[in-house]
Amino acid sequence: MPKRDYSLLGADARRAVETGLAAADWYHTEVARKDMKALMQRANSPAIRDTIVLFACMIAFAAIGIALWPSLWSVPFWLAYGVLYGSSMDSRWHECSHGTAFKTPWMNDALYNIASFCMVRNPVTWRWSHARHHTDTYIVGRDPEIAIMRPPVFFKLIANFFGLFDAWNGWSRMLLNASGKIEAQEATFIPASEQPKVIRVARIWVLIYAATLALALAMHSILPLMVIGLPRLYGAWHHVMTGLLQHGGLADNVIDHRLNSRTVYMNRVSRFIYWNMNYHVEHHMFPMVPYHALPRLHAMIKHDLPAPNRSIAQAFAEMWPALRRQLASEEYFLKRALPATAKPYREDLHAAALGTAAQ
């Protein structure tokens, strides 16, 4: 294909509609109805437990950091607080946007709005954005959440480990929305009836940030900003690390999540921060399965999926060379080998994306 146009208003967006890639019929592994019903069962207790642990740790780390400020002894506690603010909230935002974390709707909405604020993602905008991401996962010109474009811009990828692009983009978009405007590409997936809500949320956030900045100036200290705002920068590295692995280096413009998504086995701490989104093929196939049921879903359908990456390090060792090769060739990608027990899907469409290994 010619050079990719990732704009939601560009040539590839039109091409995706014309070729049937937009809102297509995606492959799903067969799961017995009774098993899927059990997997989709929602519950409050797992998410309440995890949320209590999360906020208790955040309060404790922030309190110790404040007590030790400005000593260097406070640094480990701020780093820990930052990861929970700037990375754990990414997965909470994500899971609650699906409405599956809690059984009780208001609990989902409450955590979703808190997490959206921490991640500087307007909760109205991003609910619609993420719906499009699931409808058209890594379809060029349709998916507004493609983290690694081709050719990859390594400076931007590395800078985002410190939130330098994503967070600043979020803050600038917040100010744009607070002025009463909606960005043109976002207007393609946010219904007109929802756009006033985007503006209202942005104005509330501006007031919160203004109060935080005023307090910092009155105290002649950045300490208030260490609690609100700056953790989105110094705590971003974990959610960027795991987020790049979701689809990085894999095929685009396919309608089989086994070919464009990656499942990675991770340690228990990262799984808590990431809320089991390391089972990413499974999540995209069945997005209404709650995070706490994803390990069970994985066990049920792994016979039909590519072999998971064994660790974060091993997944990066696979992905990073592929991204470097994409600097020279936008058409290069890692081919996911399906096991002998897997059911092929649309071989006519996916011939180039099926293989035994990266070439």
Second form
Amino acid sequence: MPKRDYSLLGADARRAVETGLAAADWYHTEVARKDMKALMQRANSPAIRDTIVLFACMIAFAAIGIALWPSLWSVPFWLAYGVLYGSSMDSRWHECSHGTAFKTPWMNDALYNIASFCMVRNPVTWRWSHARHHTDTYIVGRDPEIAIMRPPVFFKLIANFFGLFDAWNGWSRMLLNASGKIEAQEATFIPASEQPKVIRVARIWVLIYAATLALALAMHSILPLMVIGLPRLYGAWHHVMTGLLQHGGLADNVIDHRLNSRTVYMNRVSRFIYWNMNYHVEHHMFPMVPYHALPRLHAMIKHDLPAPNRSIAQAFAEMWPALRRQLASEEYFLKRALPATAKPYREDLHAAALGTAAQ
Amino acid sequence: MSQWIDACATDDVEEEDVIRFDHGGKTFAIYRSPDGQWFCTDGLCSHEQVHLADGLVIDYMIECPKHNGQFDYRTGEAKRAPVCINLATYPAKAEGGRVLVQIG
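Switch from the form predicted on its own, shown above, to the form predicted in complex with its partner chain and output its structure.
And the full complex, kicking off with our chain again.
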């Protein structure tokens, strides 16, 4: 098999279009219309409650961190603040990009823009990027959000627990966009009419970072950067830990989310930080179901899905050896068994992709 | 002048909801608004060809079930990214317990 070409402008991108893998009709578990309507209903109260808790904790942890600075006693408070800034904002960015966090649109947009800034993801670019991720989930050459390419580069995966590659990429793109340019691959999924917005947002962000840097220089201290910017690095570990589990070690080039996505049962704290995206198969099958309704959706369709991983640790114990095997064989992936109550995988649709699987 | 086509029974669609209707090799979406009026648009989202009848009706908006693109189903106007292209709309009415659409 030829090596995978993850470029959105490369051979695999063209092949995905030619073979019908791009923008395909994906498998869905059957859910009665009445039930799906109830699940998709929007509400403000869960997200308002969670957002108040989130920002109250961030303000409290940052205030204590600043008060104790530069003592070592401030470290736990910065670590807590960092996770909320560098990881919780990932899930807020994600949910608000779907427009499902709040019922009121301006609330979605407000949190989306704040979270996008924290994660250094241009809110215009990434809205389109994430739409493509949902259209062509883990279709090589089509999905711009494939976190673990094959063969996996472990150094990069581990460095990203500290945001090194992701944040550097985000800041580089911000400067590129602020200079008035759009990266060529991104131009494939951002309509021309939206591209001026990308540039406008990048310029505003550059001003915010410049002001933060100027304050740090004036104070002869990195303290301002501990509040804005650096938490994207020292608080990234939780969103990378949970994010790698979403699709890592599973199939690519298939059109059934049961084959390429992973649901993991998690503790309550991680579920708050991650906003229930541990129900990832469910989210991909029905992306318009809000985060607070995903446990109900899970209960409704779990008879048709592979058994969820029991914990973050157990999911890593499953995924990590599979990634190591992909070093030797790019074709290797985990194919998880379905329960007897599930509709079987459509092997005819996935014959090309399901060559080398572990049950 | 196009013919009125019998699409479904009025009871098939709840208020503030949508149903899919296939006719002549095309697919349409028929809406019943919160105030009981009837509307009809193209059935597939202009962004990624997803069936809008699987989406959520919120007041006078239909939300695509895949990417949260939104249209005003009374006019077909695209209201929220990632949709940029408007939907075609068609006349619709209720008569004698049936929903009729003019889609010829």
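Positions refer to the first chain, counted from 1. Take the two forms, find the largest set of C-alpha atoms that superpose within 1.5 Å, and that set is the rigid core. The model shown is predicted, which means the values in this text are computed figures rather than measured ones.
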Next on the checklist: On a rigid core superposition, would residue 20 pass a 2 Å threshold for CA movement between these two forms?
Outcome noted: no
